[in-house]
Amino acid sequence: MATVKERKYRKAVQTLLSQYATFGAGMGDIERQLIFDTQHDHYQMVNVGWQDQQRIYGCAMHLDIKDGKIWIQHNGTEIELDDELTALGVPKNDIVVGFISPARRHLTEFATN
């Protein structure tokens, strides 16, 4: 059974990714796919399709929930996901910017692990 905090963080992550999945719609034949693994708490937004004659495929955003914190594993956008999460009510000490080296995370205003 999920705790209140886990449910809140799942909703925040899903809301955030769902919101940004609608941006850029109609660019060529590119589909934004949302991948929500709520059993293991892995969440991604992936771009799939074609633009002109070029294949487009890649993870734009990847977030996990681990040990009661939201981990931003990848952010291939200019969107400040950490700030967006705090605006959704997630405290900074429960956000880990996982793509920053563990040795440098203390330089951020967010959690280190």
Contents of the next structure:
Number of protein chains: 2
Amino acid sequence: MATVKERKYRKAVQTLLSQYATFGAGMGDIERQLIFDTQHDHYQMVNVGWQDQQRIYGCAMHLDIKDGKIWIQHNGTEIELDDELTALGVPKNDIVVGFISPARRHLTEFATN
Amino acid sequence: MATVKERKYRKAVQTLLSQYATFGAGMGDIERQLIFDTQHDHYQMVNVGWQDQQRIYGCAMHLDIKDGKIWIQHNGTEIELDDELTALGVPKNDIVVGFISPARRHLTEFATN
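Compare with the form predicted alone: the form predicted in complex with another copy of the chain:
Up next: the whole complex, starting with the chain shown before.
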């Protein structure tokens, strides 16, 4: 059973990804896929398609919710996802910058795990 | 409302990804995430973690179900996903190798779209 906090975080993550999926679309024949696994709490935005004869494939953003915290697993954009999440009301101690090494994560202003 | 075929293809795709998520695990501190978005029919296996101080992140397999066909969007492994799908009972004309250019896709023995 999801807690109020979990429901809030799921909504924040889905809002954030949905918002950026609409930006900069229309370059070549590229689909911006929103991939929301609400059962395992994995959330992504993935670019899939073609630009001329060139394959475009890659995850732009990947967020997980784990043990009541939001993990930023991957960010291929210039958007500061941690700041965006705090702006959506998520406290810094519930955000983990997962792509920064565990040994250096205490140097961020966010949670370490 | 999902058709019998759609339910069968969802099961095939999830079986395939789940099977390979258990292979070769245990290298460093790497999580093999199964990401199943059953609403939008996007299915992935993604490697997330660390090997020594090195970040490991990447989609290993990505399959979509679209208009009653299974699209192989990405395959970062040596496994022949098309053959695996046919072995699971999916006919070749319901498989699209999405990472092959639309202009060359007719050269495969699978569907073009």
